[in-house]
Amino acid sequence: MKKKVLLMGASGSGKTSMRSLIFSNNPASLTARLGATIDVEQNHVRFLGDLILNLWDCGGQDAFMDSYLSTQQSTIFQHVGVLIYVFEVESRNREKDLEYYRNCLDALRRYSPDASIFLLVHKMDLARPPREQVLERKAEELRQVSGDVPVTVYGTTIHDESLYKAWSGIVHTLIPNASVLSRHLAILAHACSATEVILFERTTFLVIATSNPPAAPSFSAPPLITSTPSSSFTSNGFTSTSTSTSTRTTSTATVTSQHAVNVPEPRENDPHQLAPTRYERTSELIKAFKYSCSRVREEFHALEMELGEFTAVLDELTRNTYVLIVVHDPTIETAALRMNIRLARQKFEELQGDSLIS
């Protein structure tokens, strides 16, 4: 299944470096050293097993817009499944800018009605503070100048997982089933004990659900379950069949773990008062890690953190997937989580696959 995106701003906006950082694993160290789109670079990127993006980054100077907008229009915006359009928050041609968006929604209206419209305010770090006035003014700015379409409105930057935000919220509407692998995650964390277990693609490690599903608009987590079971997987779930009693020692260290996709602030019956960032920062550091890694010339398979507050695992769930499990239960042990792991991974695969026929 492919799935057509187009990714469109004016010249400088940095489409080219989020598309670096997201899909090529690079830091926003290197991005300084990418030139400039010239007119469309298409790629294929295999995000999920079968499903694949067929990105186009399309050039932003005049001469490439003048050219979409014309004789290349109906090559540019058939068949478009998602189109992300980037605006500098701190652009010098406003209304240049916005003028090039609406003709790029009149070009979508006509040849992909259906698309979905993801609008980035990005360079958010550039932004004079009160930050979170000026994106709020950009954003309704942006949904008055696009009308009666439905969009959708990030404020991003390369130097913190803003952008993964971002990307994760987009690519969770490719995958037409996400509800059922949450459902599915969501009784392997009941299994595990788990305060939360979430799913992340293998090469982008982009967030592509959670055992906290979205409940329009925001996520609601499942009570906590205090229990302590090891588990066997069966066709319909887990099914709990012994406790684990012993104990363990830990370590001293400390790690940072957030989320941010529409997530409410953490509830007061929340004992935990998990962060509402930690999925992307969490998307962001594993990536980090896994380019240090690769600097040494090793390859990432799994981590296991067994810290004071609390046990997580980050391991293969199936041959597109990482899966990360996070505990608070001291008295679970790591290797009852690497267990229920291996048998989940043929019912996630079965999953998967039923997700993207669908």
Second form
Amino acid sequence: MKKKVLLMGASGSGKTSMRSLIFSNNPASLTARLGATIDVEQNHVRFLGDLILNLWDCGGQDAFMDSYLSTQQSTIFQHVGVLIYVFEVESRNREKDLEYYRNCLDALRRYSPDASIFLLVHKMDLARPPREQVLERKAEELRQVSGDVPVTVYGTTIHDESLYKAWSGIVHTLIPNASVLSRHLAILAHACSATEVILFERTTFLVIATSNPPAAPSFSAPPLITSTPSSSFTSNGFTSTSTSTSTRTTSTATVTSQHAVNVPEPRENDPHQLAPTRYERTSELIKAFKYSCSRVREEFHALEMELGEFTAVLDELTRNTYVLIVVHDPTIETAALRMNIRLARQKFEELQGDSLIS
Amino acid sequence: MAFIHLNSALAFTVIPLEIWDCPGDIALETLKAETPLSQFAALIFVVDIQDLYQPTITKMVETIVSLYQENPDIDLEVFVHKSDVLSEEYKIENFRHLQQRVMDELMYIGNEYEQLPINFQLTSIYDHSLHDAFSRVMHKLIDCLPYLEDLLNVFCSNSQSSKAFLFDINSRLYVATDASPVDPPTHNLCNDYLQMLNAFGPLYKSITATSPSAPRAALPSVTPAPSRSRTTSLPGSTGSRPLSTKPLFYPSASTSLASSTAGAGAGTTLTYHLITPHLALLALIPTTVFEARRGLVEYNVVFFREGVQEICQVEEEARRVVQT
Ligand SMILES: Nc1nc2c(ncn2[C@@H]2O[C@H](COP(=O)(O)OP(=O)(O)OP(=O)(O)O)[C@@H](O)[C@H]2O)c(=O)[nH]1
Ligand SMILES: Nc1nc2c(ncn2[C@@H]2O[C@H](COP(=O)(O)OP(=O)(O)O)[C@@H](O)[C@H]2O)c(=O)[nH]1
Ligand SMILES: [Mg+2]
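Mind pulling up the form predicted in complex with its partner chain next to the form predicted on its own we just looked at?
What follows is the entire complex, opening with the chain shown before.
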């Protein structure tokens, strides 16, 4: 299954930088060397078995934008699954940015009315504090401009984990059987007496699913692509129905800047109260370490931790995924967790196979 | 006059360091007024790699010489900083050039200064060269260094480890390493690994789960303390393990890496073992060795830990005697 993902926004807003961090495992410092993208750079990224992201990084200089909106309109805006529009938080050309965005929305409505739309308020590190207020104001403005088109807004920067949160949220909507994966992760968690189990895509280390049902708005069920609006289980056996329709009407602003006051998600059935940013921070930490490994021509393979705070194993689960099992019971040995991962492999390979058929 | 005393930020167990961060325009006289110059064990002069103008060098050399005259035992270090801004070629060229200019300047002041032992190091905050440079300065100030190095050498040869570092966890400076040369990429990797592990702890810290009995912040008594006993508990079993006899728990971690150049089976495992509440042992061990003989490696860690704890205790006592 192929999904066309459009990456658009003004020149210099940071599109290619994001792509380079998420999909090429480069550090933020290397993005300073990137030149402006000429026309469209197309990439095929194999993501989870047969889900292929067809990424269109559209150079944002005016001349290119004008041609996307005129002669190239049908080529660009046809068959789009996801539009990611990047806005610089402190932009010099606010009016012009919004004007182009409006025109892109119109073109998208004509050619791909079902596409989901994500707006990234980027370079949050450059915003003047209080950053959460700046983001909220910007998000409100963008929702106004979007009118009745449902959009999801994220605040991002390449300098912290917020980028992983946004992109995990985006790819999550593209995975057809995410809730089924979630349910099986919960079963695995239960078998391991684990607090939680997290599934990552192998190369990007974006979060695909967790054993806990989505709580953050960014992880709410995909507005358009869900084929199975089924219920998912937490490790505690609670059921919660994923809302596949209610999110269509309300757009969400997710404040993810490092400096934002992170209100802990109120979850009565979570006695552990783990850090709310843990998923995206884990992606960021592992990606950074993978980069360190590549600098000495080593390849990261697996990680095992018995720290004072918890026990965990991070290992390959399937050809395309890594799994992290986190345990807070000090009597559980890492060897037992590794064995369970081995036993779970086949099941998850099959599940992934299924995801292609839907 | 602003001096910044940074003694609390770097809580070493092996040596208590006190760092004086002096403003660039400081005159030695003002420093002398604060504290006798003989109190200082080392001088680190930081110079921008792009700022090699004559006044800068003259001033640096003057400072070094007058400090040396007052305190001939002082360890003299020059960090040629911000090396990241230059390409590899220019970096080395500027570095050599600076050393030559300093030597010329010393000669000019007097023949007796020509042989002044000054150590030059290239540093930058954008990689771990600063950590490496600082570690090397620190090594000159650690009296018990040879004993720690011996222990590391023994550990390496018994565990087939190609490289091992004893790191101060918070500052990520290495207190000691084995006799094999420090290869910067390996040092960077260990430093990054430690940084990642430091960051993981708080992420998955539970407010309710009881953590295993971690070593107390004070130095633990020297008792044979094997890491957590390896009773295999089956997944999902609600193990009713007697908690009363639980030995002291020392955090550990390991990560396996596959070499992308050498063939299969040539993988390396990076291990991490807490040694004291502030020190951790990081070692590179062939994955085949680690997997087949993990018990042996862990036994060697216990032996190493006992040795280090004993040294720390002796040091601690000696310091107490000095203080009272
Ligand atoms: N401070 C800051 N700078 C960023 C961030 N993201 C990207 N940049 C910088 O922004 C500059 C432009 O980034 P690009 O990724 O080339 O921009 P682009 O959107 O691809 O531009 P076009 O290809 O011309 O459309 C680079 O120098 C990046 O280093 C961020 O989050 N914070
Ligand atoms: N490129 C580069 N810049 C650095 C490095 N270390 C420090 N800087 C920058 O140099 C400036 C001055 O640093 P500071 O520590 O305040 O200098 P001080 O006056 O000597 O204390 C700051 O803007 C730092 O970001 C480095 O290794 N490389
Ligand atoms: Mg670009």
